[in-house]
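Encoded as structure tokens, the following chain is the form predicted alone, with no partner shown.
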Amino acid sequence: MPAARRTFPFVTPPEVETGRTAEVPITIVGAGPVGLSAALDLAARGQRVLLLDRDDVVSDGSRAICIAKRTLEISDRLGIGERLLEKGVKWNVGRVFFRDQEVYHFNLLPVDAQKFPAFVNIQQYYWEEYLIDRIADEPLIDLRWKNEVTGVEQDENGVTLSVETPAGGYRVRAEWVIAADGAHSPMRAMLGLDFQGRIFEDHFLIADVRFKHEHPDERWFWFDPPFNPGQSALMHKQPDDVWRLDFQLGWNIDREEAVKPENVTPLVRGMLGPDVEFEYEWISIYTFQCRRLERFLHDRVIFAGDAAHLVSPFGARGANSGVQDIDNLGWKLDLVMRGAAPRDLLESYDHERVQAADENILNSTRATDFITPKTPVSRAWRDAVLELARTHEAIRPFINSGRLSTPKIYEDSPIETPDAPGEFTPDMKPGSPALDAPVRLADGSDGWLLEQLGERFQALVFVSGTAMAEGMAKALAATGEEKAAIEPLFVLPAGISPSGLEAHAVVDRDGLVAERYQGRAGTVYLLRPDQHVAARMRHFEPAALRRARDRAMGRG
């Protein structure tokens, strides 16, 4: 049997038998990547979580083939970033064509000196079964196959869903649900609710091929191609000799004869050319829409992933923004299960991930009316600016085959706290990720600062030497609160051992560190659990710290 289509055994739950309500504190519906790595995230900050799903197989196709950095990180944090560095294909070069020519192509680069590179291709399965295999190993999450949610009920203290199995119905009753069960949710449809925004009207055919060929491992992307006259096409290579093949079909086809492989071959010979051999793996067709809900948190129901947002697959938005739903949601959700941040934190994660949503749809529609234009006057600009563009490079920003996923920098967000004026430049400001850079560890071995993050509130401190980190870390060590305590992490000078230092700290290797995040001795980043920045200041100050590890729990 392929990858695509591993199965997992039904269980027939023990509620069923007894009669019983499962009582857990947090569910999760639907085991795609953002179900299966917030089970994951909440049951690294010990959360139990009982996580259900409708199927019992992985995905039946590539789909969300493209995993951009950020996401990589989040997924290295879950423990999957390796296997997903191993198997996927890394690629930086990108060509468009227009017709038959090649306009131009961009080479994003590897991304210096940090751990994963821009982007990573990888079949959507391999990357469920890798975190299936995960949950495997952990005792707090109870993943079940073949459990469809049926009915959803809420009141002030709590969520009761029904669900059917294969062996007969139970009921679940949980603090609070998280619905990520995909574009069309049926939890989205139990609420009563629906998306506000756009619909394209196109289709688009998807051709999974395996072929051995001496391609590069390039994205390619035709407007107008011979082999497609005035629709547009996408070229993408997958692990295993699988490539992605996307064909634009316009509006009024016939879906079903066009999925068909005598109806399909042609535009495959007409990219691949005459005499490749080939075979499928997978055929599919699809339209697209960017729209979102007006709400992600509604009461104790909470929505992520294209449950609560869609955008057209151009730029590789839609799984990693879900996955960064996650990342995002994961920390807070935990310390208000904990007690120790109060409720209306939730709240942040509804205006922090809208407005990652809009900036996605944004760039999304752009693209998508730039590859698909709808009126006379629309593609006679296009079409200029393609051909322009061969011979002027200033014309080149103006093409738009899909702008690549980049993470949300949250602007304006109510738990962040803002920089004093002149302190520092705007680059990485609260709100913005992380950025990885080479570190040397205390056992004298080379790592990556990020490794060392997460999962916590964390100090980012630059110090000039153990006697200034043992200081400050006396401290800040009386923050009273052990859930929400602020752990520091020091950064020393090239040249500098940790050694004999009790406080974790790492030496800036190469000095990208400073670099990157503006550092000097005394300069203080306070990182959210999300690896976002919160706040940063320029003088070591534990109240000033506290008071802005506070707001970021929404207890400012």
The other form holds:
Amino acid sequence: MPAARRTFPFVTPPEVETGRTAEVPITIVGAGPVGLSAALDLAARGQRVLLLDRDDVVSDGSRAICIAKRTLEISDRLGIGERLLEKGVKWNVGRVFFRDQEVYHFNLLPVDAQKFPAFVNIQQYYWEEYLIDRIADEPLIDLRWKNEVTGVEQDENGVTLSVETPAGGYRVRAEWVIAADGAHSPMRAMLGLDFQGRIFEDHFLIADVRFKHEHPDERWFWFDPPFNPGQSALMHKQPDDVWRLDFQLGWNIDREEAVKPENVTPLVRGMLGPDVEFEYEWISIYTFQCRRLERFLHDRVIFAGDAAHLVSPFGARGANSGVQDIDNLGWKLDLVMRGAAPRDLLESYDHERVQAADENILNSTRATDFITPKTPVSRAWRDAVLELARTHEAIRPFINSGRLSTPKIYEDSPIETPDAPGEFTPDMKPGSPALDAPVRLADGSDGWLLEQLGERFQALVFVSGTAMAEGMAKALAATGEEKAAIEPLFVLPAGISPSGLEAHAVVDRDGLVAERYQGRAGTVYLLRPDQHVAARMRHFEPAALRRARDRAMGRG
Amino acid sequence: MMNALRLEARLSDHDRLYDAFIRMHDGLSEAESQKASAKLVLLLANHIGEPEVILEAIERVRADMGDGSD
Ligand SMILES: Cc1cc2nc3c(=O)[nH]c(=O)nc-3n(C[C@H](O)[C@H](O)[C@H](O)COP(=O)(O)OP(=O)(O)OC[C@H]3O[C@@H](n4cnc5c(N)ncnc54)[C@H](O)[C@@H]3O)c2cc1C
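Okay, that was the form predicted alone. Show me the form predicted together with the partner chain next.
Next comes the full complex, and the chain you just saw is listed first.
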């Protein structure tokens, strides 16, 4: 029944034969979307990485399908954004049904004038394949399949891992280890760490089915549908004419019975109608949990992705937030390893990503409580919302079929510089991820703002003309510091040509950069290497920028 | 400035309103009644339009209920 997924060859590691210990600066445990993205991020910064996975196949079965805009932007930086966009299904319309009637539909409207839409849908195995293809071109990454980590020990200077392979075992000595070994994280268990939170008893059945019947590319969600009374259901499009059908089953069920095609088919028929011809790609049952580690940082072992935090699938926050962990971690670890930033900078990873995990867990727990009411009162309120919303538009925002993943705006981060009072509105405040906008490049072609930002600190400077930019570029160059230089990106108003300007500049062709950033001549944003806002000011002042950069590097 | 929950008497026609509150439940089962009350709260909450005010009212009610054991 299931389509065959790509597998990867096991190669006997040289250390198995020599008996030597492999010495690498960074080892990543787990080659899911999070570990694979981490390897690419660090390699792009010049770090050598060993990536170990105990399996030899991309994610099988039914897992992530919705990739959010911020994750697409990060993936673009890692070199696979356009592939995801090309293959993925673009969708904007969501419909919500209660019993046998539509309550309402919403339109996510393509987020205007940005390179990536709010979401694309694509199977997790494609996503992983694209990352693995990129890694094949990256000499700094040593990716080893069928290499299982079975032991971990650490001291002040590094971490020693024991690795088992089909050809025998060996040891790895690393300065830093990223544990991206998934929900059941053996690394977590080996370090004896607590994983706290709520476990939900509800079972959900996923049938990924293939059919060619005309059906719009929309997300359909049912509360209490006739074909699955008292429960919920979801239908969502994936590439290759595959549809994700998700049915809530309830608490006390016989899992083995429930996945038998003779028990699944009536549900599928009920949802699709009696005439649609379909075939199964995969059937599985899942339950879920909302939990996290108390800390993501354990001396030299750093947790990311499902190994660090788990959420329910409603809202598509699992893999999306895991990749955002990596976006946050990569530049910090790189600067610490280069000796440019103190080790303390990594504490801000813990602060910021624990905060993000809490936001995701809160959202996902609330969605779960709406979708699966646990008491008569919560059911009464849920149904009251759904009934009233049919005729009262104002009540519709209460309907929660999963609040879809958005990036965390970090609050009170130890490495941000707060706004001076009254200078800006809260939009795009420090801690926010940079927003994309269309720009014209120096060579006259059209491009996107985010594509112009690199793996470094960047000052986004609004100027009135090229003379102003030139003066500022000189002043900034004088503040230069090799390991953490601030590179300016000048934003010129529409109509002004950047020709002759040596510094990196873009033209705000539609005025949308100025609008989104409240920019006017002299306004400066200091962007961190993960494109989050570190500081912003109304006057260009190199010393102030340098102070904000030092703060963003944990230099106090 | 955020508005606080107003606690001075502001309504007229209390008897008519009270009667309507009760009659809204005429002929409804216990479960339907609960749903009806929820709908009423939802509409009024939207009219008030200030989450902090509503949250304050919720806290007040919860405090007034004590530990729920009569
Ligand atoms: C039904 C369902 C729907 C979902 N939908 C979405 C969605 O739409 N959007 C979204 O963002 N997320 C979604 N998720 C969540 C998403 O699948 C996970 O969050 C994501 O896979 C986590 O990635 P990861 O790299 O942290 O872990 P994993 O993908 O689990 O990868 C962990 C890797 O570690 C390896 N490993 C484990 N132990 C060892 C060891 N000892 N040594 C070496 N290697 C080891 C494993 O082989 C595995 O390859 C969904 C999940 C489910 C179940």
